[in-house]
Structures are given as C-alpha cells and as structure tokens.
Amino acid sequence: MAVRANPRLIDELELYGAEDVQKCYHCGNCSAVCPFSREPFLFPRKSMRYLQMGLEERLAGTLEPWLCYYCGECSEQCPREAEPGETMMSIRRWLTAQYDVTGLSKLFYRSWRAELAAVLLVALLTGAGFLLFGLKYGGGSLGVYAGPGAFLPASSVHVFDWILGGTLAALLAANCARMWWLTTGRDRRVRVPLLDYVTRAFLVPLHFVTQKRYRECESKRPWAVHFALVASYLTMLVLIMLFLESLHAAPANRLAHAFGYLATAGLLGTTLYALRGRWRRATPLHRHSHETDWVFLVLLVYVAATGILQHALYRWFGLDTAANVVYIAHLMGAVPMLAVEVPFSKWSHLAYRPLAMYFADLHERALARAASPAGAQSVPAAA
C-alpha cells in the first residue's frame, strides 16, 4: 500500500512548537536514555523520523507522544540540540488538532489571537448572560448573593453547569472516538478481541488518577506537582458540579468548602509554580512555552483568584453585593475555561493520555498474541 508524504509537515508542525526537527540525524541517543521507550513504542526517534519525512498518516496514528512525559532527558543528551522531549511536545499539541472533530483546536493552537480572541468572547458572553439574567430573570437582588433572593441562585447555576458539562463531555468523547479511530481502528495489524477492551480498561481511570508512570521519570518533582494540579482541579470541578448548592448553603457546609480550599490553594501553588519555571526557562520542560501554555496558565491563576476572594467577601466580610460582582468575573473566566481548554486545548490532554496508555496495552498485547497464538494467555500487562 503506498505511502502519501507531506513535503510540508514540518513547515506545519512549526506552527505548533516544534523548531528543531531539522538538526535531528537520528544517532538514537533519545530513544536510549528514555525510560519508556521500549518496542513497539521507540521515541522520540521513531516520530522525530515520520516527521521528518513527512508521513502525516502514521504521525496521526502514533501514540509515541501521549506515552512521552516531558522529562527533558532526551533534550539534554541530544548532541545536535535538536530538542526531541520539545517536538514530542508539539506533536501532541498537533495531534489533538487530528482528534478534534470541529477544526477548532487546529484554529486555536495555530493561532494564539484566535484563542485569546475565543476566550474574550465566551467571557463577554458570559458576563452579560449571568448579568441579563440576575437583572431580568432570576428575581433576586445584586445585594443578596446566597439563600432566597440571591442575584444567581446556585440552583439555577449547577443547571447552566450540568448543560456546559454535557455538552464539553459530547464533544471530548467525539474528539476520543476519532483518537481510537487513527491509531487503532484503522490500524490492520491491530486486532483487539471486544474482551481485551473491557478487561483491560481499568487502565484509563488508573492513570487519569495517578500518571503513575510519570513517577518513573528520574526526578518525582514533576510529576508531583502535575498529580496537585489535576488532584486540584478535578477537585473543584467535583464539587461544582455535584456540591455547589452546599458551597451556597447557609450554615456552611465546613466539610464541602474545606475540600474548595484544599483545591483553591493547589491551583494556585501549581500554576504558579508552572508560570515561575516558564518565566525562568531552568529547566528543558520550561525552557520552550508555546503561547497556549501561557493562556491556560493565565486563566488558572484568575479563575483560582477570583473563586477565593467571592467567597471572602461573602463568607468573611459578608459584602454581598461586591461578591455577585467577582462570582461574575469569576464565571467570566471559569466558563471560557472550561468551554475553550477541556475539548480543544489543553485540558483535553488529560483526557488523551491516560486513553494512549490504554490503547498502547491493547496493541501491545494483539502484537504479541499475532506473533505467537499459542503465548496469547500469557501477554504482559503493560499498565
């Protein structure tokens, strides 16, 4: 079957953050010190190579990056300072363009000012909209912020929640089935029997929960700080979707707002971590920033800033009116957020990862059962 190559692919992945691909020559120094690069999955050589020559089809059918944690290794042995933990980076970024099935995040990733430019509109839209209806609509009063007459009244906010949710979560779950299609549907060499999906797929909630394999890295402190950050905002997201009313009720719900503070601080501590690594570039993860790292390091600090002082200033000084103004602000940057980052950006990677970790298994064990029948009860987890 022949192979169509894209003389242009590297111009494109540019765009996406990948600038040294050129001065690789492929000595497999990266491969070597990578602690998970092992067959079938050999990179960052492998992609730096279909990259190279152009092979867009089998780039979009990789899990290599996804299987990549970005521990900076393989840049700092490279001796032609080609950048290869950096490529993989840009690779997944241009690989979650691949899975999105709205061309949106293609848009966003090529372009920062039509990110930046969604953003701002979703967040004026949502100002006005919560504004209009608390003004017309909700039949409270800006000096009320919780209980009856409330301006928002959290009952009819978990609605518009649940409604975002929905519809973020159709439009993600679309994004995975065109990520299962391109790297193992269409895959002929890949046959996995429908029980190899159900049993082995405890795998996804594994390392959602844990990157457990990023603890093999050879410093923990990355993937320490990645494990507070999605603790921290799967925390929040939890308790906005399932407990707002308890974070609206009065008395207090102390169980409910001790676990928003644990979450509120984890955001903040982490992000800000993340922002003071890019701003000092010390390290080969933070020595490159594409302009989409910064705007969703950006919105996480004024999301986790604004959520803390609208509940100081009613919890703490009981300014009701000043604290339906920041939940607005608060929505503001929370919705965009959310509408923007979780289906095309970079949220959706948590989404990607622990899914390429799941899929890597099921190849890996339909190679070895193709390769020898008679082992087929005895293939390795790869978890």
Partner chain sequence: MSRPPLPRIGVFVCNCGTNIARTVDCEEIACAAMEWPGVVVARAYKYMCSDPGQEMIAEEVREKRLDRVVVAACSPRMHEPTFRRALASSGLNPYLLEMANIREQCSWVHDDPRAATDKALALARAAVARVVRHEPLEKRFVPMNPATLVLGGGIAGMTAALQLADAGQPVTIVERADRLGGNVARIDLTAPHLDSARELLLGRLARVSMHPMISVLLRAELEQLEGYQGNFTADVAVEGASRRLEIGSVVVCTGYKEFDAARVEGLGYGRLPDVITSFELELMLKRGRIEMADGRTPRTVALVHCVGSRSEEYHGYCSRVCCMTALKYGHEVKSALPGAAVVDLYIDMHAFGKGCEDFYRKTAEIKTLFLMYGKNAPPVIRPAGPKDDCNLLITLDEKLSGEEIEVPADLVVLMVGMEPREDAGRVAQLVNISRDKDGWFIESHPKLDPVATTTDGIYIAGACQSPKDIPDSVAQARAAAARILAKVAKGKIEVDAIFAEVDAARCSGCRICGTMCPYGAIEYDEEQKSSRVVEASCKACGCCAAACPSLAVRARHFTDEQIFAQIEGVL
The other form holds:
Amino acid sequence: MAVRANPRLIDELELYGAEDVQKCYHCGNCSAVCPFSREPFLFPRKSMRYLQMGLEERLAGTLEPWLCYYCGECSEQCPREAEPGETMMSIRRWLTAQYDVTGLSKLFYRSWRAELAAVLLVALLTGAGFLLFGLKYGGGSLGVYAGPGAFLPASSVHVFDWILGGTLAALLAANCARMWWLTTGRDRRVRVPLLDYVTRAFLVPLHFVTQKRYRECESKRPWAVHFALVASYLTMLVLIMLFLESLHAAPANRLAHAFGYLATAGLLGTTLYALRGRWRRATPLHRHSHETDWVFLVLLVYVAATGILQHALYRWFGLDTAANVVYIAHLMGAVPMLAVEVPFSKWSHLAYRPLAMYFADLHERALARAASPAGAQSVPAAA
Amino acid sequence: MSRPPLPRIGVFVCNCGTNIARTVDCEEIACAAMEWPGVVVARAYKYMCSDPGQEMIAEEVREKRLDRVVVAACSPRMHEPTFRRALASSGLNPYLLEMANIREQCSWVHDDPRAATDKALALARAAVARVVRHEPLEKRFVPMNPATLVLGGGIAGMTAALQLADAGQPVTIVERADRLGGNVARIDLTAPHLDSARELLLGRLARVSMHPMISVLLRAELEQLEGYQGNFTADVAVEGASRRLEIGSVVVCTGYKEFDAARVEGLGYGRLPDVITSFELELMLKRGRIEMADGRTPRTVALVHCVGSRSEEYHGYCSRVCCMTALKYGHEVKSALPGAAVVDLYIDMHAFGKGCEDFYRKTAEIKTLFLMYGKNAPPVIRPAGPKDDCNLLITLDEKLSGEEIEVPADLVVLMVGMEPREDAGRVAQLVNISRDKDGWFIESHPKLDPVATTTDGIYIAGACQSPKDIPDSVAQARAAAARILAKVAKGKIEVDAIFAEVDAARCSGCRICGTMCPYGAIEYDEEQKSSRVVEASCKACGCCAAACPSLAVRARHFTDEQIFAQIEGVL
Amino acid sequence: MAFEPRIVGFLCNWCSYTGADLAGTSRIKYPPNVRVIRTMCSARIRPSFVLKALAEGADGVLICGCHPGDCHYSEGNYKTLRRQVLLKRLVAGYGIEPERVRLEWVSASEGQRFAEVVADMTERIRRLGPSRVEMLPSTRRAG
Amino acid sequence: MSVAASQRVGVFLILDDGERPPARGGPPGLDLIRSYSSQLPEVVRVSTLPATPRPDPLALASAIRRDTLEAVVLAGANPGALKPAFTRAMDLAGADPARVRLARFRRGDGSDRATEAAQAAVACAVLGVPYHLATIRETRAVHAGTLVIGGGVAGIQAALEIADAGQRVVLVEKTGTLGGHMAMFDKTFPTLDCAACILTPKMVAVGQHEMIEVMTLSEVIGVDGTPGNYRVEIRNRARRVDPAACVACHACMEVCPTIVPSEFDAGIATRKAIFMPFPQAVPNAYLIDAASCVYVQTEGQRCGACVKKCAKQAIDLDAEDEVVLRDVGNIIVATGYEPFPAEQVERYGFRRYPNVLTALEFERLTNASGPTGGRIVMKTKRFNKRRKVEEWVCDPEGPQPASVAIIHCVGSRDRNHNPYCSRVCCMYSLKFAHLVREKLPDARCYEFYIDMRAFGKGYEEFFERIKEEGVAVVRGRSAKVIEKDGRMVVRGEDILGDRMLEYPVDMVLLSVGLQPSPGSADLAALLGIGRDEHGFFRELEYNADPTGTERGGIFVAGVCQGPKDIPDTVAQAAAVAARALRSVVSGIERDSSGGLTAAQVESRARELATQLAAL
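Given the form predicted on its own above, I would also like to look at the protein as it appears in the form predicted together with its partner chain.
Whole complex next, starting from this chain.
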C-alpha cells in the first residue's frame, strides 16, 4: 500500500528549526561521513528524506535522530548547506512533540512566546506558592534560613521535590511509552521477543550514565562537555532528591557540599561554555539555535547561579534573609525549568536517547533474526 | 588491361599507438609488403597521422621517388584527407593514395592476432593491387553562389540568417508556418535566468523583417533541391505557387516537435483534464491563469519529467531541456500562486548548463518537493477519491526513500520531450542528408564537424540535429553560418575529382545510364548519339557505371579495373 | 584445420561502411572472415564483381547497402535489390548455391547489426562448406 | 507586439536579493534609476519591491487597478522571477497580461556606466523594444586579422574556421604546444574515438596553415583600441630551441641532467628540462623549461650540455623573451580551464594514498601513448637512486588493480568548493569505467554519482551500455576514502539499494571538475570583459549572444565561458568564428555591448517602437 506524501510537512518542521532541509539533493555524503551511520540505521539523509516528502508516520517512527549526536561533520561537508545536523536536531524536537501525550510540547516548540509564558507562569506560581507556604506553614520569618524555624524547612521542600519529581516522572514515562509505541510497538517489520526486552534492558542505564556512544564522534570535546554536564546534573539530582536535608543541615556536611560544589562548577562551566559557543556560532552545532535552546540554557545557568548564590549568602556571609530571597528565586527558576523542560522539551532527550539506543538494539536483533534462516523458521513458530 | 610500367609504391603501416599494433603485427605487414610487386618501401610507425608520420611519408615519396602510396591505418573516413594532404605536400597527386582500413574493420573487431594480421595483410595487399591502377585526378573549382536558403524560421534559423545577412550575404528563410519564431514563440520565460523569450524573439524578428538581405517566405515549403554545393536550385512552394531560388548553401533548422503525451497510458493525458503538457502550462502562464479545468486554482502542482524521453518504450535519449524547464515552472508556479506546493518528479536532474546548478538549488530552496522515480517505471496518475482533499493522485516508486508513495496533486504538468518532426524524413530526402535511429539529422562528425552533413553545402543547426536548448542552438546556427561565410569569402569551392565519365567512342547511345542517374546528371548528345556526364552534378554513386551494357561509363576512382584488382588482392 | 570461409564484402560508403566502422569504434567483435571493399553506393556493384569474387575463390559474397529509403543517392539500393534477384538466378545457373551471395541493409548507426550479419554469414558459409568453383569463365572483358 | 504611445506604464524596481527597501536615498544608483524612470512620459508610477518575500498577486492586482496601469515593467537583476505574479495580477486586474515587460540589469557598485545601462534597459522595456535591438552599434573599417587566445580545441577550431575562409589569424598559446587538455585525453565519449585521432590532424593543419601565425609560449600582455581595431601586445617567452631547425632527434634530452614531473603526463611521468611535451606536439620541436634548466637558473654558470649535443645547432640557451605587436579586428578568448585541485577535498585522500588518481592522471595512465603504454597499473614504491628517496611511480610492468572506484562530482556541485556542475565529468567517468572494464575484464568497477547527467546525443545510450558491461553504478557520492587493514576502502551510501557500502579498492579515480584557468582574472581585466561569480568569462546574453562579451569585438569560446564537452566547445568555437568572419567579410563590426547613453538608447527605442508597430 502506497504511503501518502505530504509536501507541506516541511513547513511544519520549519517551526522546529529545520530551515535548510529543502536544499538537500541526496548525494549521500552526510550518511557516509557520519561515524554512527551504519545498517540498518542510515542517517541523516534518510530521515531528511522522510521529512522532505512529508512521510509523517515514517518520520514519527524513526529512531535515527536519537542516534545522532550532532558532531556537525555532516553539516560541515554538506555540498548544499542543507545542514543535516541541524535537521536531525529539529526532527528530535518534533519527535519530542510527537511523543508528548499532552500536546504542550508542540505548543512550546512552535512558539517560544508560549514556552516563555509557561515558564514565567510556573515561576510566578512557584514563587507565590513558596512565599505563602513559608509565611503560613514554615518558619514565617524570612530572617531564618536553616534549622528549626527556617522560612522554608528542608523537609517540606524535600516532600515537594518528591511530588514534583513523581509527577514529572509519570509524564515522562507516558511519553516514553508513546515513543515505544511509535517506534517499535506498531512497527510490524520488527518483532521483538519479550526476552530481548528483559535481557537488553541494561542498555538504558548504561547509555544514560556513560553517554559512551557520543565518544565515537571524531572530536571528543563535545562528549566531554556533555558528559560533564550530565554528570553534574545527575549529582545535583541525587543530592537534592536524597540529601537535601543534609545539605541544609546546620553543621556542614562536607562530603555532600563537596559534591555540590563540584556539580555546580560543572553545571556553570558547561552551560556558560555552551552559551558562549552559541553566541559566537563557533561550530555547526552552534550556528543554528532554536529559541528553546536559549530558554533552556539561560534557565540552567540561572538555576545553577542562584543555587550557589543562596548557598554562599547563607554559609559564607550569614545573610539569612538574602539567602531566603535568592532561594525562592532559585526555586522560581528550578521548578519551571524542570516542569517545562523535562517532559516537554530539551531535557527529555536524556530519557529518549538511552531508550532509543535500547530500541535500536532490539530492532537490530529482530531484523538480524528475521534475515537469518533460523529466524525465518522461528517466526511462523512464534505465530 | 595492361599493368602500368614499373610502379613505385610505398606502404606505410600505422600502429596507432597500440590501437592497431595490439592485435595486428604491423611489422609483419611491412615486411611482407616489401615482397609485393611494385613496392619499393614499406614501413611501420607509431602514429602515421602525426606530424612526424606525415613527414615520413612525404620524405619517402621524395627520396624513393614513389608514385603510389598505400597507408594501412584507420578508416579512410577518418584520415584519408590527412594523407592526401601529405601526398600533395610532397608533390604527388593526392589520388595516388589508397588506404587499407586495418583499425575500425580489423584490429578493433578481432581478438585473434593471427587472424587479424592475416586479414590486415589481405587488405593491404588489395590496396597495393588497387593503387597500381589509380590515376592522378585533378580537383576542380566551381563558383560559389553567396545566397543561402535557411529551412525553418525558428531561433536557429533566424540566427543563422542574421549572421549571414549581417555579413552582407543574401538569405531566404523558408518557413512552413504563418509566422516566424518556431517553438520559442510558445514559451514565456527561458531557463535558467528567467529572461523573456518574447524579447529575445522580438529582437530577432524585427531585425529579420527589416533586414535588406533577408527575404522571408511564410507558409512555404521546399519542394525540390537540385544541383550541388555552391550552385543549388531550390523549388519552393509558397502558398500554392512555386518559386525557384538559386542558392549556394542550405541550412536546415527545422527544429522539433513535442512528444505526444497521450502515448504514455499511465499518465492519463487526454483522459484526465487536469493533466496537461508543458506547452499548455506555458499558455496558462502567458495568460496569467494557472487553473484547473473547472476554473479552480490548484493547491498542488506536480511536474513529471522525462515524458517520452529516457525510456525503452518511447525515446531512449534525453531531451536535454526539460529538466531546466521544469525547474523554471517550479519558480513560476510559486510566483503566480504563492500558496501552492510544487512537486517535481524526475529521474536524474540534468542541470548541467552555465548557471543551471545554481538554479536547481534555488528551486530547492523555495521548497519544491523533488521525487525521484526510476527509468522505465513512470508514475501513474489517477483521479482522487471523494474523500481526498486533492484532484489527482500520483503513484510512484520513490527511489531516494525506497518507498512506494502516492502524491496528491491538483494539476499535473507533463514535461514532454522532443522528437523529430513528422516531415523530417521528407526533408532529409529532399536535401539528401541522413538521419540517425531516432530520426535526428546526422552531422558529418560530432566533434570534428558538428554542423556539416554528408552532403556538401547542406548544414544543420538547432534541435533538428538533436535536442538542444536556446544557447546551444544559437551557437550551432552561428557555426553553420561560419562554414558558409568561409566558402563565400573565398568565392569558389573545390569539387571532388571523383565523378563518372562516358567514353563516347564506346557509348552505344542506349541511354540506360540516363534513366539510372538520380541527379539527372547525364545528358544525351543527339548529334553524337552518345551520353555525357555533367560533372558538377554528378555525385559519383557509380550506378550508371554498373548499368552500362557496353562498359562505356567509367566511375573515376572506382573503376572496374581498380575493384577487380582489389578483389584479387583480398582473396 | 577447420574450414575458414573467405568472404568478400562490398559495402556502400555512406551507410554500411560507416556502420562497419562504428562496429569498430564500439569494439564489437565479429569473425575475421569478411574482407571489405568499399564502393560509393551499393548500386555501383556490377554483377561481374560478384562473379569475379566467386571465380577467384571466394566462398561467399556479402553486399551491404543503406536501408530502403535511406540511400545517400536516393534510390541506389533499390537498384541493387532488383539486381540481386537476377544475380542469384545467374549464380545458381553456374551451379553455385545462391545462398553464397547475400544482400543486407546496414545503416551507419548499426554497428551491432553489421557484426551480427558477418557472424551469421560466416556461420552459414561454414556450414555450406568451401565453394566448389574450380574455374569460371572470366568475367573480365579485356580492353 | 507593438506599443501605443498613450500607455500608462508602472515601473517596479526590484531590489537585489537580501536588499531591504530603503527609507530614503537607497543603494547606489537606485535613486538615479528611479528618478529617470519617473520622468518618462509613459510612466505613471514607480515603486520599489524587495526580491523576497514573493509579492502576493492579489495585492499587486489592486495596486494595478488603483493606478489603472496598462503595462508593467519589472526592473532589476532578476525581474523574471516575479513575472508570473505580475502576469496573474494583470489578469486579475482586468489588464492585458501580455504587457508585463522585463528590464534586466546589474546595478553593481552603482558606477555611471552600470546606472546608464540600467536606465537604458528601463526605457527600452517601457517602450516595449528589446534592449539588445536598441543598443546595436556599428563600427566601420574592421581590421581583417583575428587574435585567438588559447591553443586548445576551441582555439584551434576557431582559428581554422577563420583561416579556411582566407582570413589572417594570430594564435597565441601559453604552453609550448597546441592541443590543450584534449591532447592529453585517451578516448572521447560517447563514440570512444581517440582524442588524438581527432585533434592531431587539426593541430597539424593549424601548424601548416599559411593564414595562421602560431605563437607558442606566448601571452597577451596588453590590449589597446576599439572594437574592430585592436592593437595587441604579446610576450613571446624564449623557447631556446629553434623550431625550424630542430628535428626532434632526442639527443639533447638524453644528456639533460634535470628530471621534473611532466605536465603533459599530469605528473605521473617525468621529463627533462629540455623536452617535447608529447610526440605529436605542434610545433614539433623541443623547448627548454627555464624554471628547471640548470644553465638558465645558474645564469650560464653550469651545464649547457644540450647545446654541444645538438647536431643542428638549434639550441640557444641565452635567447631572450621578446614582445611583439599585432593589429587585429577581433579577439577570440579560448583559454580553457584547469582541473579542480583534488587535494582540497581531504576526505578523498588524494596525495595521501598513492593510488587515488585524478581524471587527468588516469587519462595519461590509460593512454596508449602515455607512460605505461596504456596499461592500467597501480603505483609502486621505487627507490630513487639520484635523490635517495622512495617514491611512488607508475611502472609499466606494475601490478594491475583488481577493483577501481570512480567518484563523481569532486569539487563540483558543492558549496564548499565549486557550486556549479562541470558538465563533462559524468560522461568521462562512464568512459573511464568502460576503459577499466575493457582493459581489465576481471576488475570490479564502481561508480559513485549523484545525478547521471547523460544529456547529449548518444550519451544516454552510452550510459546504458556501461551498465550492461557490468559496472556497478551506485547513486550516492561516496564520502570517504579510508584505510582499513592496509587496504583502501571507499565508504559511501548506496541510496537506491538502501545500504552502506564499504568497498575495498585498489584504485580510486576522482572525477574532478573544471574551473577557470588561473590567469583568467588578469586576462579579463586586460581585455575589459566580465567574469561570473565562479570566475568564468561572462557572456553578453545567455540566450541571445552566448559568445559575445561586454566589449565589442571580443568573444569567448569553449570552457573559459563555462564548462562544456568537446562537441559543444567545437560548435561554440565555430560560432565565434562566424562572429569574427561576419565583421571581417562585411567590414562592419556590429555589437550591442553598451557604450551608448540612456538618452541615446531612449531616442533610438522610440524610433524602433514606431517601426515595430508598423511590422
């Protein structure tokens, strides 16, 4: 059965940043220079083709964009300046919107005003909420930062963290499930046995933690930066989700603090590096910046900076009031950043990428099995 | 038939690099030749046609007082003129040369070195036997009529005419239609610079109409062409009346016609009202109304390349202009209908001309969707169903994605290829030129001589020779004019020394030869009661010589004696 | 040693000789048994040329001209065609198999066809065996 | 087709790509064009439009209706791009859609000449008179001689056409022989007849022609005068060997101590400092390469061995360059091209791997008169005893490749290098594939292409034949030549087969494109003719005059105007010869290359408009 082409999908993807994909004339250069492109996952050309032709269903089912790390080799050598790397990036944004069950992602990516408004709204709600909470249920006085009578007791914030984390995780899980359905579940060509799902599941945490595939790019620096960023972020996540109270504890928990400093330095360093790159447009990766990239990076810098500032104000200068104000400001950045970015925008790729590697592995195995004669026999048996 | 006394023959065998020497033992031929009667020198050399090779021949002629030369090398169609010149430069009559074709008809077609060498030996031996019977022939000169007849008033014809007329030479354009301009008049803008075709034509048209040296015959057709280069007589029928023109040369610029798209069943042309040809779209563009049959404005316009071209079933060749024309339509449709989507279905994108690749990129940048289909697997067009939000659906096997897809479209434009006009065969016969397997006129050599034909004085230019775009047609038309101007500038032309002659003493006056001659070149002398050949009209086919019952007609350079000797030689 | 036929080919200059050249430029291979003699038109080929060739020991004679309608001299090939009918009868009268004399149309663009014609003719003559012509009365008329 | 005088014309000045509508003033020249346009009596409205975004025909229609325009003139660098929108707008507005006219010009830097030409173009369009018709100039008393610059196939053809008409030609060639690149080729597509067989007779004819004066090792260094009457200054570099005396006996070459790479053999073989480019060179004589000659470089201190060896005393090592003057009426520029330097595309490994060859190298390698006698061999390592280094050489007895990859579009169709299509590479690549299959029937052969541009007469058939010969034709320009386990591997995407290929190969042929020869910028400045954005000489008008230039009496032919194959080059060269002959035969140089003021053009256009109306 023939698939219907849609010459207008390209217009939609333009909103996600694919501004040059129409220039591609399919010489195959990009797929061949890409160190990750190998059978059965040939990209970026093929994904670009689906996009150009408007084969929406095919495009929504591709794993390839998640296998791309945007090293920029393809864009640098593209004879038509069709920016394959950026196109893959744009497809990732579009895919994020496709996976998202709420439809908010679509709204945010297509309109930076909507995203900014959402961020501001959540920020205001967070600020107002914590202020009210502090005044009503907390210590009541902005002058106390930590200990009993703290304006925002660590234990309460911790509970809030877990509620927020749980909600976001649930949303993300729903998105991941939809990703599975679009890329693997509905695809009749790949039949993945249940056992494979179990035995290969280790790939998800492996890729999540190590980002090892990224290292296969010709230039190692982007991987290093990315790794530092992710490691810092994870450290912070662990600290906040598990050790928030000990961070706030009056006698300084040196070990926790040491990790905190390290993570903060990592976050600030990498994000500032990324911002500088985007500002200078140094590499193909940085030449094109979708508005959402800026929102994300600025928020991250802001959160890291306010995080360390409130810490410094309290620990080093003993300015409790100022620390509390900055803490609320910090939360006003952190909450919207997490609420918007994790399930609906850029941050979600932390989940999608390792998942995609996992699915890709399953696909590869399924296809290999189908191709080999033994597999061919086992298929009717399974049916 | 007596052998001439003591011929002094030189045999020169060319290795042609390794082209000949790889299969034919050239040294062996040279050695063997020394044994043949009359041969005083035989040599093999790497490139006989090169300067030193020719010099070698000339030197041997002078030193060994050769009076006959045999060159065993490539086809005489290739280098006979070269070696004739070499003979002439050493003071020998150029017709005392015979060539043995041991390359095209020997070394290149045989693998076995022994058999090939044997065949080459036979051919060389025959050439030696024949050359003994050669006689010195003199070229003659005939006056060159500076007037030119241009067949066809399209862009090529007008260009050639203007070029000649601007040089002060009289030209007559014979155009079958009732206006000049040909197919270019049917288009609006030209690719890739989107220039106005109207302006291009208007300029030419104005100059042609106002030029004192050009006369234009519209609704006119060539009926007969007689004579020979420099001195033709053409009968032209102009609106029923016949006119006789005296001319020196003819430029054939009869152009092309478009392929009949209805022949490709699956495209639905003629069946589906919204499937149109490129020329029909041009008309819409000129009128400013790109519309569907029901008057609605199309939301998606599809362009299908290679309709009738590059296919096993229709024409195997590429029509050369359609790719760029299709890209032009991409721009034009987007300009006239900013909201419309354009889909372009192609096989390979032939954007090879100056500025064309750039144009291709720009067309892609305005988001034309390019879909690639396979050769011999044309897309199929069918009407869309009531639920579809389009008028037509095109199904194709898309090569770059590997998907079988269907594309919605409201209007489909078929890029029809070029094919020879129906009357090309008649024209070819009238002016005595050949056509290739596709029906295009054949040039005398694609690289050496792209505008001349096998008949002297007849030139071809433009798309009647093979599909061409405007700049290439213009260049070729001017090239044809250059040839004619060169001859006109000299005022006279050489006529080949090869023609038939009648031995009046032997002629019985039966007049069989006269009935055989296709050119009416044989007159009958009532007084002498014998036939006589008009040398300038004779084209040396030798048909009369074969038919003469009393052996009175001699076909010079192809006499019975020469051919008999050659037969003995090859066996 | 196997019998290798000797065949004389008369080719018109404009179509068939050019076609044979094209076979060469296209490097299409064919048997080396045909030795070509060029004439301006196939209509130049006097029947006595054919008889002479057979008399000199040729096992076959191949005549090639332009396709009907394509003759460089308008209609020379039609004349050849008419002569061919009589020629075959004449040859048969001498006791020679008429298949030894063959007329084919080969155009300037038919290099492949020329090669096929030569290959086919060679094969047929090979099967026919050597010509049994011992000596024919000379067709030459002394001057 | 005529114009009524009372017409209400609207002029739309279209800005160049990326230009914004100016608030005031505007880019250089624009204001002058605008004010000139508005003072034309027919013009009722002048407005400025940006090139992008595309205007909406509906909005244009209401503008046309508002001013009740009867005709519209679109003026700018690429006015045709907006014509369909205006044609539709005219129809929507109820006006005659045929009355949309174009005025095309390059505003450039706003020089007086450019502005004047732009104004003239607008005037012509307003009056409905073709620009090139209104700007024709005639010069009488044309000098009969013609200068041809460049001795490749284009120059040779042009020179022969003119000389055969009995007119005098001066042919100036930079190198030591006629022939150009074509002389280096083995076979020519699609007929596969050998290049030398076609070219050498023509070279000989030029060399012997009594009407052609051949100057090799020469360059044009000055041009003075007006169309029809140019005085040209030519520098003849010293050949140091008298071609009339030299008998090409090789004796001098044998004693010459200097060995350098041979340009004619594209560097895959060597030559001496005294050498003959190739055996069929015209003039058929030796010459001395001053840059490598020991005697010349040491200013006569050392060597000079060849002088003693020459039995005919043809060598004069102290000969000096000379400058000569020639008067000519027309100048034909046929300077050809240089191949794209393949080392610029690093990923193909040219110069890194010895058996990655460029097209010209392979032409010499497979040429029967080349260093290996036409045997296709891989380069092998050899110790050079003189220089005491290991080097890669083409040994005629060397091993033959078992697999060959041919990569199309090297440096062409690529925005990182040359964005244009070089037009010949597809076909010559197919020819290479054929030669490989013919000479090495057991070798595998792969072609990596983007679009197979087989557009000429007999080309498509040739492509089909190559496929039948068993060449693997892969759509997908291979991206990389890498080394794996000591073998060269070509990695590329097989788009039609949906696979990633990694073929181990012994030899890689890079189908490099064509680019303007290095001296063309200087020559353009010298002659006063334009170049396009890629550096090729600019023709006067793409369709109407593909061989004329902005300066009358100077014409371009062959690849120096834009890439083209041999048949097209020959046709163009002959066409140029026609232009030169036309003026020589008639004694009138007629060109429309400008030089008239806008007012002059306008008044001539008015005259012509009435004449055209009468037609």
